[in-house]
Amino acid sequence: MKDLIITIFGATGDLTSRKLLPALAKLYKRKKITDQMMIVALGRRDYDTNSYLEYMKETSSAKLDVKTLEKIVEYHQIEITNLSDYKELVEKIKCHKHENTRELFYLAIGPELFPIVSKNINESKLVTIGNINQSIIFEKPFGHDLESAKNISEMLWNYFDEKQIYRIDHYLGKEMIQNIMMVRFANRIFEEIWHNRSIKSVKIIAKETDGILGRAGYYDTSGALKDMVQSHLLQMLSMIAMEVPLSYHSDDVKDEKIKVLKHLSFDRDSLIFAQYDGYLEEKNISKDSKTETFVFLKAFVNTPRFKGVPFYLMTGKKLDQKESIIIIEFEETSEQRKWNLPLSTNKLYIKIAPLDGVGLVLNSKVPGLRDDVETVELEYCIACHAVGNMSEAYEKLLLEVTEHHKSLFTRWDEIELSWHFIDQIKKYQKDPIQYKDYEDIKPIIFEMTKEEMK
């Protein structure tokens, strides 16, 4: 009998090969997860387990530990849209579980299949509504606007309890995203100055050097605003701007993030939408597509703590470097003007990718006889000090689900409010300007905001 059974719908897909199987193999091999586990890989192709794993090894862009996976994976052929095919699956799982077995059902499938698969899961009694040992997991996008997001959630609530639903935003599994609250609330030097009297601005940046990488079908109906701002960037913003939670349990943290999203506004004159040169030549992209691959906006969190502080959000593809970073810029001190030197503002860098870490920029005297000044960065590179021990986001997220922890997963009201914010921005969206590289966009941002962007 197994203590953990993970059933993957869409087990022959890219998400499973690149993320899910590598993460589960590492958790099992490192004994971070019970050794009494089984992965049921569902697909309609005529494989046995060995030929399935061989196919995944050949097609995956990630390295698969097939020797480990052979111990825990069983392939099961099924047509997931056909209810009658579920009978054998139900019997298979029943034979391997006991009363307290943790059962996870990962929907690694397109959202268009959610309704029929959820209905079949329910009608076959594969999952019983309200049974907290049985959980449904699925990825963003959680809809393409507020109305579609509501439709998805209302459909799921017909078959599952909200406590059984885990919505994955993989950014929340990244090491430094998890560390934001620790940096804020476990260090007095930051806790004491985390307000509008000390903070001048906040920049939240997610740059990519790649284009759409063959994801035309998804990306052209989404764009940078829906793909990145609605989820990743707003999640980071809410963690930076939230009040101190009553506790660090999931619902208390989410309650404070919700208050941020409720008080969020944006400057519509600051909006920049752009599209990289060559996007219209990408495979399966319409020649008249108006989809943006770059977004910039200035937002405000209208709470007593942050009222008046601009939050600059920027994300885009085909830019100068791959980087995800949060920059907290602090106000000048009252003493700075007395020095009559070119002093800079202090900045806190929360570095999320490619290397996780924290940096603090200070003013310092240049060694020597003259009173020259330089900026110095005190830096801690988490990734550099954790060689071999850095976990992938999916390792952390999957482990959290097995242990019934929901802190790193998005609650419905977070999704609702973030889509409401994005829908408001969409009302003012213009045709995208064209850019060859990041240098084309920087002057436009500066002209609008008088702010230099990294």
Given for the second form:
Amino acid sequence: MKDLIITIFGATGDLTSRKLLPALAKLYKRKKITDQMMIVALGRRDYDTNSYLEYMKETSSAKLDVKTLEKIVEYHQIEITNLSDYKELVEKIKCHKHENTRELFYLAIGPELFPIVSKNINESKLVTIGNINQSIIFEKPFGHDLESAKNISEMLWNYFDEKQIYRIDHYLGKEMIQNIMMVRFANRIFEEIWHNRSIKSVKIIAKETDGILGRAGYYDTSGALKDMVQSHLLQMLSMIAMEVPLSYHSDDVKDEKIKVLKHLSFDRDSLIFAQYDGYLEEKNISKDSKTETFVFLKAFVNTPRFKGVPFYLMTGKKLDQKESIIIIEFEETSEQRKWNLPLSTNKLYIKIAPLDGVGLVLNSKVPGLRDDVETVELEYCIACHAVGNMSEAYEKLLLEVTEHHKSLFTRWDEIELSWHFIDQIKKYQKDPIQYKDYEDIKPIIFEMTKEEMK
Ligand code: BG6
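Show the same protein again, this time as the form predicted together with ligand BG6 rather than the form predicted alone.
And the full complex, kicking off with our chain again.
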């Protein structure tokens, strides 16, 4: 009998091979999760467990620990759109579960399959609506606009209770994102200056060097704005701009994030949409695609705390480096304004990836006899101190679901408001400009904002 059964729909797909199996193998091996666990991998193809794992090992771009996975995975062949195929699956799972078994159902499938699979899960009685020991997990795209997102949610609520639903935004599983509230609320020096009288601007940046990596089907209908801003960048923004929550319980934190999303606006003239050279030659991309692979915008959070502070959001593919970072720039001191010295403003770097940590940019005198000045960075690199112990976002997120913790998952109203914001921006979408590399875009941003973006 198992204490935990994780059933993966879409078990031969990219998400399962790159993220889910590696994360589950690590959790199991490091004893972070019950050893009385089992993964039921569902696929259409005719494999047994060994040939399935062999196939995954060969095709995965991540390193798969097959030795560990052999102990916990069982492959089960099924046509997931076919209700009659579920009978055997229900029986199989029944054989392994007891009264209190925790059951997770991960929909690692395209959203077009959600309706039929949810219906089948419900009608076959694989999951009973309202049973909180049974959870449904899935990730974006949660629709392609507000309307379609609403339709997906309403459809899901026919079969599952909201309490059973876990919507993944994998950025929330990243160490430094979880650390934002600690940095903000547990450090007096920041608490006192976290407002528009001291903060000059906020930059939220997610740069990537890769292109679309064969995800043409999804990406070409999405683009950078929907792919990254609607989810990851707006989540980061709301954590930076939110008020102190009533408590740190999931709903209280989300209530504050919601208020930020409700007060968002953007500057139409600031919008930049761009597409990397070579995008139109990617496999399965139509030759006249106007999909943007880069987006920049200036937003505002119209709350008393942040009114007037520009939030620059930027994300794109095929740029100069892989880096996700939030830069909080502070106003100059009054003394500093009087001096004609090459000093910088203070900046707080919240470094999310690839190296997570915190940096603080300060001005200082160069040691020695002369009165030269220099700008220095105090740096705390989390990964450098936690060699071997850093957990991947998916490890954290999967563990959180098993423990019924919902803080790191998005609530429907967050999704609803973020789509509302994106839909507004979409109305002003322009044809993308072309870029060979980041150097082509930098001057355009500078001309528009007088801001160096990094
Ligand atoms: C995903 C997007 O949500 O995030 C991808 O769909 C993007 O297009 C990825 O590459 C970036 O995540 P990370 O963790 O590599 O910064």
